[in-house]
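In the block that follows, a single chain appears as structure tokens, in the form predicted alone.
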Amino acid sequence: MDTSKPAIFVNGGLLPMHVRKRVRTVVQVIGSDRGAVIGKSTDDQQLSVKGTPPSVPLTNFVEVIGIADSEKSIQAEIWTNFGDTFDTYSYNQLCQLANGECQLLFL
């Protein structure tokens, strides 16, 4: 793991707390609109992911790492396909722990 540029685990509800910071999240791809991928966060909020997706087709679930440029959008630097199924409940629990009582365990 690259620790030189840490990214905070977030879901849609936590993203507003981290605007202008480096974040990572998983979205379910819904579609695209004007150069952005529209996705549903693991807590069912709609997010816009800007940037250049990889040349391979995106799977149903994608992890993005980048800068939160608003309360509902991320300028992605890294895109990683996570496949067509994903445990959104567990990811939400991870986000809560990473931003709460276990924050010191995360970068």
Contents of the next structure:
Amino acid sequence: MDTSKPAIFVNGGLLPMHVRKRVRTVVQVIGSDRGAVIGKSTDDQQLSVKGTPPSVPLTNFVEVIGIADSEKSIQAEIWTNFGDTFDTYSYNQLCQLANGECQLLFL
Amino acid sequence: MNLTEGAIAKITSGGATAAELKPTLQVTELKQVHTKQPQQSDRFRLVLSDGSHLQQAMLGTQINHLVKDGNLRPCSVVQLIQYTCTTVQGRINFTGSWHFYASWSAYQQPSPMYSNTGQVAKNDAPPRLMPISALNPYQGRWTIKARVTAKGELRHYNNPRGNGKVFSFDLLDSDGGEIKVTCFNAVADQFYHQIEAGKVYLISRGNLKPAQKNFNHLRNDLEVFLESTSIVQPCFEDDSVIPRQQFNFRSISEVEGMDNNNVVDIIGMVSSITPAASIMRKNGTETQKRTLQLKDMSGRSVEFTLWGSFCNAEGQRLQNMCDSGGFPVLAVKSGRVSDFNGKAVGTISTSQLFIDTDFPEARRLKEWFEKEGRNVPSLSISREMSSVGRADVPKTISQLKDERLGTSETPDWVTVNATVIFIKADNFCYTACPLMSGDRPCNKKVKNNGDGKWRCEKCDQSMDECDYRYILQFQIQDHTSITWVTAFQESGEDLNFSKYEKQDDESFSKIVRQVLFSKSVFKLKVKEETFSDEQRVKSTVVRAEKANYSSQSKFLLDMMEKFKSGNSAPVASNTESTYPNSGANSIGIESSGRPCGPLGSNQGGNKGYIARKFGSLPCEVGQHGNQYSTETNIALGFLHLLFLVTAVVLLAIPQQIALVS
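Alongside the form predicted alone that was just displayed, please also present the structure of the form predicted together with the partner chain.
Complete assembly follows, chain above in first position.
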């Protein structure tokens, strides 16, 4: 596993804390807008994901890994389809733990 | 307050009955009678005076407590409300219930005690009817008119005193009194065919003895034993006065507080029922059982088990009704409370089941169900058989070893969340006997006779073709430890080992590869067995289910919450949390010969395996047949793994967090 470029788990609320850093998050695709994909984060905030999505069609939930270029958008390098159903609650809890108590475990 | 002078003379000469005369008398003497049999309750003999005559009397056992409390003493003045007068060996007895006026000091308000309704029999008249509740061992000749509510089987028994047969039936009379009647040997033969359940009989000249509570669950301290001189007469009139059945329904929430082995009547709506299953009894015989859930107005539900013949008759009927969408009302007479898995109720040989009958309680239940009960979830006082397994909380593999599960007399059933690590490829199946024994195939290993036939020792037969059944041995591992388990055909199929059709190495390896490293929830039966002088704990997979990452993640989150709120000190071992109990020794660094390595890299290995799949769409991972798509599955698996790591490290070795950073 390539650990040279670690990405921080974020949700909508935590993204502002890590602007210009490499982040990862799971969003629910709601639509696309001028080349960017609009997604709903696991804490129900709207995020915009720029970059080139893969040639395969996106499923409902997608994980994106990339640099956060603003408080509400990510420049994604890696896109991964996570399927049509996803446990957003658990993921949200994970984000909070990864940024809070268990920070040391993750980075 | 005056004593009723002349009352005694009147009563003893037959001039007055309890209905007409309620005399006021004084207790001049009170003595305890020593009974020969220890189980019988105390009897008190007293002498009553009406001012002119003295009369001996026996106190009815129902009001013994008056003496024991100290309320009834010599010189107490009492008023007889309910009594019977009989001649026993020339003496006359009063029994029954009394009102009494205070003790000897002052005349106070009468405190109403037990008041019994019913008729009173006069002794010297031709035998008139008595209520069952008034029967007592001092009664000379008595006759009762009652309906048979339950008729037992003619049972043969063998005890150190010899062989015999016994037959018993329960009676219910118009006042609601119940009593059990038993006959032995020749008497049993005499009456067995005369007695029909549901019919009314006049019974007299039986012996009254104390009831044996082990076999008798009716509310009566006495039992009737019939002799060859006893009289049993069918009664054809007055049929409607005597109820057909009497219940003492308790609500399910009351059952929760009852002791084990209590016998109770309950009524409830059947919300679910399972198909009949075979269970091996302790003595080696097999029996059928079905379980169903009963709900009632107390907002509780209980697991009710049908054993033996109830399974097939009533059980099947209930199953049909439930399958077609109905919710039948089940009334149970004489169910036994057990404390298996919380509190549960089961049938016993004397139980009776009534489905959808017209009792007022049944009607009330149906109304409640229609209005609200249908949608209100009820709290179960039995531990639910959830998909996680009989054990509520999953255990870790190291707990299997630490807690020495399986070493007690009965096997232990545990649930573990683990991954299949290694599957032994040789001897993965055996030749099995396909013959049916009962309603299950024999499945015993058959030996090759040498002449092309297969021989089964248990069925004692030879056959041309045999079944091939899986006997898979593989290792499962979780974050704590690793262990070998065995799975047979059915659980093998759970793991996606399809039925072995023909010799096909390639597809076999394909199947093996699919199953390897899949995470499942295993329900294991753990038992210690002796293999040529060696004690070994063997685990058999009873059921395997694909792990539901979502629920497991939530479970881990819950545990973390609990830990956090518990205390900040390490090892907050509350009884529900299983993971930390293994203590500060190994996490995955089990010295079982398989180098698991330090925590990070082991989990990293798994993550790596999954991460490799992330780049391209993981189409080739295979069909797992669960509700999530493969990508979701993997995503959740990844998520779950992260939680696992977090939880484990957080909970088990807090001080090592410093090392990791």
